Ligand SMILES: NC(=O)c1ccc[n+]([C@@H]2O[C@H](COP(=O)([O-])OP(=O)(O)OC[C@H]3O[C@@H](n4cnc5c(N)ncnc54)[C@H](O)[C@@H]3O)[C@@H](O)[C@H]2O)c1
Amino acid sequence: MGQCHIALRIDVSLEKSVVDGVEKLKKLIGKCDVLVNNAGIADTMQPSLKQNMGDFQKILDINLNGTFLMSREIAKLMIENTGGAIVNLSSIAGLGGLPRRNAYGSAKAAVIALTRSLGCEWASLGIRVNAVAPGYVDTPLIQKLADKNRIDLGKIKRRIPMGQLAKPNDIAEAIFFLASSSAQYITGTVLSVDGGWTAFSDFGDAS
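Can you show the single chain from that sequence in the form predicted alone?
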């Protein structure tokens, strides 16, 4: 991928793929200072009575199990060096109830619990573990859902106190902060980057 860049193909839902991939990373680079667990898939958004366990399990395997497996294997590299920072991607779906998003919400809520657990367990090893919980982000995926009338962007924006969707860079900056030395005394924390979504509890529109 160019100078100072490599790409490894890893299926985060499969333990062997993660173990082999990180072992290859170790041979190529020797260490890892920062891990961002950003691999994930969305759910089917089907009514609960029509959801099937195959789809439910797949979402857990990637969004939750993948986060744990990557964190476990990369932490081994970090321990061999001087520690590091792990930033997990949760979601507002893990902080509140979003109808029809059972698997995704369950996985993202579990990522929060995992973040807190690992943050406490690995603090003495020099590894910080935090999470970012994004709200709705202006991406092609969100636009595709809107085009298919799966979501109502106008209603979503009115529900957000800041009145707009996040830009991808808004999430990236929050991740960068938690991974940087500026957050050296922060671990086990979940940072909501949602324009005030989770803070709002009044009735009616927020903006």
Given for the second form:
Amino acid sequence: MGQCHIALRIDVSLEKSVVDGVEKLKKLIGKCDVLVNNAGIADTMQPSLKQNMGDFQKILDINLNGTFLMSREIAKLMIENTGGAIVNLSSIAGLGGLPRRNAYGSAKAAVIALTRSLGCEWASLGIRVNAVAPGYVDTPLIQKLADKNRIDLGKIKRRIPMGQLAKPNDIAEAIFFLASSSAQYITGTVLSVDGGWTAFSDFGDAS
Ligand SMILES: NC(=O)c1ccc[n+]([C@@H]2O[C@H](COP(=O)([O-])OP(=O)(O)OC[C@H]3O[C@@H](n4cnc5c(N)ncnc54)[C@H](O)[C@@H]3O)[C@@H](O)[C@H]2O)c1
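Requested next: the structure of the form predicted together with the ligand (the form predicted alone having been shown above).
Let's see the whole complex now, leading with the same chain.
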């Protein structure tokens, strides 16, 4: 990477990888102001009656345990300095029931609980913890699901009041806000960035 950038390879689901990675970060930079827990994988979208426990566990390991492990280790570094901000990636799947998204929905709902819990516990230490809950975003993760016919993008767009998928930048802007000093009195909260998906509860299409 260029000057002022470093890249570290960490598997967020493995405790040793996280501990070693954050230790390296500490030696190289010595501090961390912002952590964005973005790493995540999607569900296999199997009918729940056929769900394989290995797949279920892997989704929890990365989406939930990864968020916790990274937060725990980076918080230690933040406490040694002047605090910091953590932004977790939840999802509309963590706020409502999406059929066949059993593990992903469970993990993303738990990320919200973790956000609230850590936000309260670490407030006095100067660490704010918030989450964004994106709707469907136009990313490789969603494109892969559409290519495999696991989701129908036409139907999804009609279910969104704003009628289109989010662009990655829409989510980045919300993360940036929560990580910035503009959000200095905000902790333990979840910001929906979903084009109105969560607000909509009428019958039929929303757009
Ligand atoms: N794309 C969407 O529509 C959408 C909607 C709601 C929430 N989200 C969430 O936003 C986040 C980013 O999603 P995206 O669409 O950009 O996905 P993506 O697949 O493009 O990116 C996910 C990243 O996580 C990394 N990753 C996966 N397993 C990892 C591991 N064990 N250790 C470290 N890194 C790992 C991958 O290498 C990849 O870079 C995820 O947490 C996802 O659940 C996405």
